[in-house]
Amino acid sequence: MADLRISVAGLDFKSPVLPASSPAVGTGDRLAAVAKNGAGGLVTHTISLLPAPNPPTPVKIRGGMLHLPTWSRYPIGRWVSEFLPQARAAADIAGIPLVVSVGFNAEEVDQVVPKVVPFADGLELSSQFLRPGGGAMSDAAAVIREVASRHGNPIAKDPTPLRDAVQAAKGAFSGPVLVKLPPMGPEIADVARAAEAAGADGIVATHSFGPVMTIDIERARPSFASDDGHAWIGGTAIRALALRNVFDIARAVGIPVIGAGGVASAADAVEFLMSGASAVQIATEASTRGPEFYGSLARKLDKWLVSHDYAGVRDVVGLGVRNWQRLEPHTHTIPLIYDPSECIGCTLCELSCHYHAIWMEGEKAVFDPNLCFGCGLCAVRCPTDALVMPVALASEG
């Protein structure tokens, strides 16, 4: 067996497989079920000063789930009196940390954090509903409408509300504070640096992505029943975006990163770990497959690590970041290497080549390197090792 244990900002998780803040961890009994079924730690649904209103019904689409992001619909009083004591007991029985997700602006954090401190090993500060100008929310529905109409995130231009919220959390809690960021462009590295400078002990990336839209072609209308048909998407469709965010953050800061967004398999988890994450959070896949998914994924991750001769999770964290500088940019023609003995006559290379550099003669492919531009499409589609790119990494030097 591989060693799945990982420490993130002083929190010792049994495995890097964690829940993400979502309705799937929105009550005490749900959190207890997640702990019982093998998650490496617990993360609650986000608690804020006011409960969230009911959002439109989620819509499952190819690659994920359409939804409107919100926080917990239960009042903070019920969390403190019922859900958090249940979660604390379940975490203690399982021997795992409990991270309490809170939001959003500093004024809300000031009032929420002192109430949850007795139960928390760590805090996760959600930035999804941070509002410019500060102040506590007085109308939860209006806040959701305002954020849902955004194109881009204001903290990318002005991280002051994020800084203030981090400092409020740090002032009220002596344990680690993780900051959860929404998906962004390259500016996410600067936002992560701002969070680190404000005192954050770790970064979680990312939330769901939006706004997006799909059309229900049978009813000829938007699939999601929001005011304008816009929605946010979580699930495998956003994994490549989330991975790039994690990769950019890991290269920018000295604090640990937790990856979230589209983890559905052990291979997905490994991608996040190699991109610089120390752990992963899952919401969409667990919401559709149940709390058993966490333990199942941890076991599959164990098998993957053993099969690839890694002693534990720590051996793969950041490998992709460390190997990044060894990449050989593909900026000039590099003809592929062709081994006819490996050719099985599938014809995929001939179908894929736009330059007529490879074609079938009988049951074998014939390759002319003088016509090859080295685009690599044939090698990507080749089911054997008949076609390979000659240079993937620069020499160690």
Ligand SMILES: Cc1cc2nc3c(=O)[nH]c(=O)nc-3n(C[C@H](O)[C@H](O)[C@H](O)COP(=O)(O)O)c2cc1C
Second form
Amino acid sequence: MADLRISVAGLDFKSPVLPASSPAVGTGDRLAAVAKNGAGGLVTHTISLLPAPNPPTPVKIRGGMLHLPTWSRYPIGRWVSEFLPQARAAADIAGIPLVVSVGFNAEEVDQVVPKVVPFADGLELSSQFLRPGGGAMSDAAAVIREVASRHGNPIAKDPTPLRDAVQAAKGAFSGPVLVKLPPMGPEIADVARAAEAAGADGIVATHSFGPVMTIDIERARPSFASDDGHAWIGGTAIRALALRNVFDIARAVGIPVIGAGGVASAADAVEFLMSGASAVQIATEASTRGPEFYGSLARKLDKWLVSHDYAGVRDVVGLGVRNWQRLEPHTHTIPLIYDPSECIGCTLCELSCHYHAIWMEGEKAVFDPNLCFGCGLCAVRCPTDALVMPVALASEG
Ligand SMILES: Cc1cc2nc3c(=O)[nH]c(=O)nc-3n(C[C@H](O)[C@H](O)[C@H](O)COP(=O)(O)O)c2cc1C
Ligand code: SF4
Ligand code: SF4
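What's the form predicted together with this ligand like, now that we've got the form predicted on its own?
Full complex below, order starting with the chain above.
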């Protein structure tokens, strides 16, 4: 067995497989089911000052789920009297930390955090509904309308509301405060640095991505029944975007990063860990597969680590980042590597090559490295490892 335990900002998770904030962890019962079914730690649905109005029903599409990522529709009083005590008890039985997700502006954090502190080992500060200019919300539906209609995230330009919210959380809670960020362009590195400077103990990346839109062609209308047809998407469609955000943040800050966005398999989790995440969170895939998904993924991750001779999770965290530092930029042609003994004669490489560098002779492909342009198309299509693109690693030291 591999050692799945990982400590993130002082939170000792049993494994790096955690729930992401969503309705799947939106009541005490659901949190207890997630703990019982083998999650490495608990994270709650986001609690804010006012309950969120009911969002449109999520819609499953290829590559993910369309939704409006609001926050809990249950009032904070119900969380404090019922859900959080249940979650605390379940976390204690399972021996795992409980992270309470809170939002959003400093004024809301000031009022919410003292109420949840007695139950929390850590806080996660959601930034999805941060509004410039501060102030506590008085109309939850208006906040959602305002945020849903904007493109881009204002904290990418001015992180002041984020900084204020982090400082408010740190002022009211002595444990670790994780800051959760939406997916962004390369400016996410600066936003993460601002969160770190304000006192954040870790970064979670990322929220779901939006606004997006898809069409239900049978009904000939947008798939998601929101006011403007816009939706947010979580699931495998956003994994590469979330991975790039994690990779950029991990190189920019000295605090740990937790990855979220499209984790559906052990290999996906490993990708996040190698990109610099110390743990992963999952919402969409677990919403469709149920709370058993967490324990099952942790077991598969264990098998993957053992089969690849890693002693534990810690061995792979940041491995891809460290190896990236040794990568030579691919600015020149590198002919691919061809092993005829692996060729099964499928002809796909001949069909792929625009440079006539590879062609069929009988049942085998024949390759001329002098004609090869190193585009990699044939290697992508080759069903065996007969064709492999070499990765240029600079010599160490
Ligand atoms: C239905 C739904 C509701 C969500 N609500 C919240 C929320 O209240 N707070 C939050 O920080 N993230 C929320 N998220 C975002 C997820 O926590 C997660 O960051 C995102 O979906 C990417 O992970 P995934 O691809 O595993 O779904 C929500 C996601 C979904 C699908
Ligand atoms: S794609 Fe691969 S297996 Fe198929 S013919 Fe070319 S080298 Fe052989
Ligand atoms: S890498 Fe590109 S140029 Fe080289 S053989 Fe394959 S398809 Fe042709």
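Worth saying up front: this structure is predicted, and the values here are computed from it rather than measured. Residue numbers count along the first chain shown, from 1. Under this definition, the rigid core comprises the largest set of C-alpha atoms superposing within 1.5 Å between the forms.
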inquiry  = Rigid core aligned, does the Cα position of residue 368 differ by 2 Å or more between the two forms?
reply    = yes
| task | Answer yes if the CA of residue 12 moves 2 Å or more between the two forms after aligning the rigid core, and no otherwise. | result | no
Verify the C-alpha shift of residue 341 between the two forms: is it 2 Å or more after superposing the core?
-> yes
